[in-house]
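Taking the form predicted alone, here's one chain by itself in structure tokens.
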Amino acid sequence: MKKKLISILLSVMVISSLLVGCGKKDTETSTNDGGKKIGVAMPTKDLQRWNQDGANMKKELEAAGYQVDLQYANNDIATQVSQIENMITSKVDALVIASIDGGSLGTVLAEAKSANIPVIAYDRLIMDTDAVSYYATFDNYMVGTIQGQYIVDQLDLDNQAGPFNIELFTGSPDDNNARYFFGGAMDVLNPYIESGKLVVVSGQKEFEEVATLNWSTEEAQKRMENLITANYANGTKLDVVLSSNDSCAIGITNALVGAGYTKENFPILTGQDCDITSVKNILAGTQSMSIFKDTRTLATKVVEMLTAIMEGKEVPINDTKTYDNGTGIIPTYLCEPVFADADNYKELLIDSGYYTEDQVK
């Protein structure tokens, strides 16, 4: 009887067992069939296009089987550092990240470099760190060309004797990117503003006297306000706004029609985003058009670099000249950007399937 009983615990002991290790097996299993982790940090949710950038990134990486920790920094540099300190910690296998501040995450890079963790700079360049393994964008300086020509285009300035008077709006000082859309808009405007065909009546040119601090729609309402009220109160007519986003340019245009403006005598206004009520002010006709990024394009192409640095294949890229980030050239993929307008918003933003005609009316 006392052999059968042990017989018995030592069948239940090694069944245990068994079912132990099974279970053990089957948590990693589990963990493993979501796929490596990649961890997605983003500025903020304030902005239409974050939102859209943060959606797109998490849908195509769960479909191509990652699992992914999204999280979004309410445009505060310490809550961005934290989250990615905590996404380190978790150990996510891959970083994306568009910064807020692009010279403010060296010390929690440098975790990750120590970890081995690669990372993906996302539209924004993130400066002064060597552990920036890719850089994944639009064109940012093909973006400020595309504006700049839009309005010699406009304007007919080739042809035209002018003069015609333009303020400009760029964006956030500590967005490095912001230098690439106003420098690419100033290299085809200047010649016009040097030849007296392009007059900026404010005298307002250089970067940091027409920078908007966290492109914020309200700092560029307050300024343009501020503008009208000095050098156009007059009478004096204005004939052109540069703005380097959307958010800026909403702001504007809040300030353009406080101030009297309609649709009949509106500026010439440039954007960036195409965001839902700048295509909305771009039908009414107090914006003229806006920079199209399809984010959705970015997203995917980000997806492909990763999934390449996991398999340890050669990554995407078609740029390693332009992006130095203060340590070296990043290497980069850089995706085209196009501009939509009341003639052709129809074919890239609505039969695209990027919105409904219901979401812009």
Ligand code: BGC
The other form holds:
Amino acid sequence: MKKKLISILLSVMVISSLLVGCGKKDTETSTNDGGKKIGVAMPTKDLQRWNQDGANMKKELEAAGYQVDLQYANNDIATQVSQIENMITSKVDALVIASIDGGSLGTVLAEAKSANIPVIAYDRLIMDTDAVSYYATFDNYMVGTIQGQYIVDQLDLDNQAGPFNIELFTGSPDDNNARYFFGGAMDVLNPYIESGKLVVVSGQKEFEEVATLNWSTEEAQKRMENLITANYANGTKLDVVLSSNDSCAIGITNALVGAGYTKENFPILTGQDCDITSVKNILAGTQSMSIFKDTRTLATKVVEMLTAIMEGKEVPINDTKTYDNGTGIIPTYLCEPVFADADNYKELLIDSGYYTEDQVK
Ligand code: BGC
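Given the form predicted alone, state the structure of the form predicted in complex with the named molecule.
Below is the entire complex, every chain and molecule, led by the chain shown above.
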């Protein structure tokens, strides 16, 4: 009994340490005396993935001998700008930035450029500034095509006549990634919408209509509730919801559960990030899948890129044509996303050591 209690307490501690917010400091500095210093600016602690990104980056950079100044900006653009300003003043040797609003960092990054500080845009491209040296991310377009293809396969759209009813959700309009996610998914889904096998009952298909500011769970929930009231209250069946990520999928799930949907009639619902809440929902039979972007892979790659920059060696990149930030193409390293669902989560998420089984139970 006592043993069980201790093990429950331990798993609660492990989970809480991974969970969002949880009163952790927004600033983490390290000393690796004599090592070069890297400033790492992350958008927010509100989403689990950025906590993992930050923690992995710090761990890997320190292991490679760097000092790290890691900052989270609570999704506030002015805070992120001033954090980056401070990093420049404190003479960091390089900056790694996951931006909040990709279009708002031009002025501060001009300072970085004149101080000869290389900048790696992390996960999200930083727009309209020539101060960005490299971009490292997961293949954002592929994230969307995998989500779209998952829907096609689950509904067996090539063999079924349908029609199936679908609603569409994507992310924040100030995040360049959102257009790639949505564009990739729609490139797969559009032919089926055009042939009438998929029907967007609300008629809301344009990026601006389906975007979710700040990737907010609450906004997604509100919009799903409104869509249900306006289009599905009369018994019309909702078969699929495309959601670009997990924070939106969680809001969508809340709305659907609130409207009485159960795992028996839950629509197919996509997501991205494999946040713990979403993995639990996948195992509970509500959310169907989530794109798995192993943040350890991205961190390792960024450290490799930084080291090459510092040593004046060739920087690993594998894409020189996709990501134009308004000032030209930014040389990019694209990691490959995959999807996790109830069938393969164990191998992908547990056996790989990303989560423990207890965390997702
Ligand atoms: C990231 C996603 C994440 C979203 C919300 C995007 O830029 O690529 O992984 O779900 O932001 O934070």
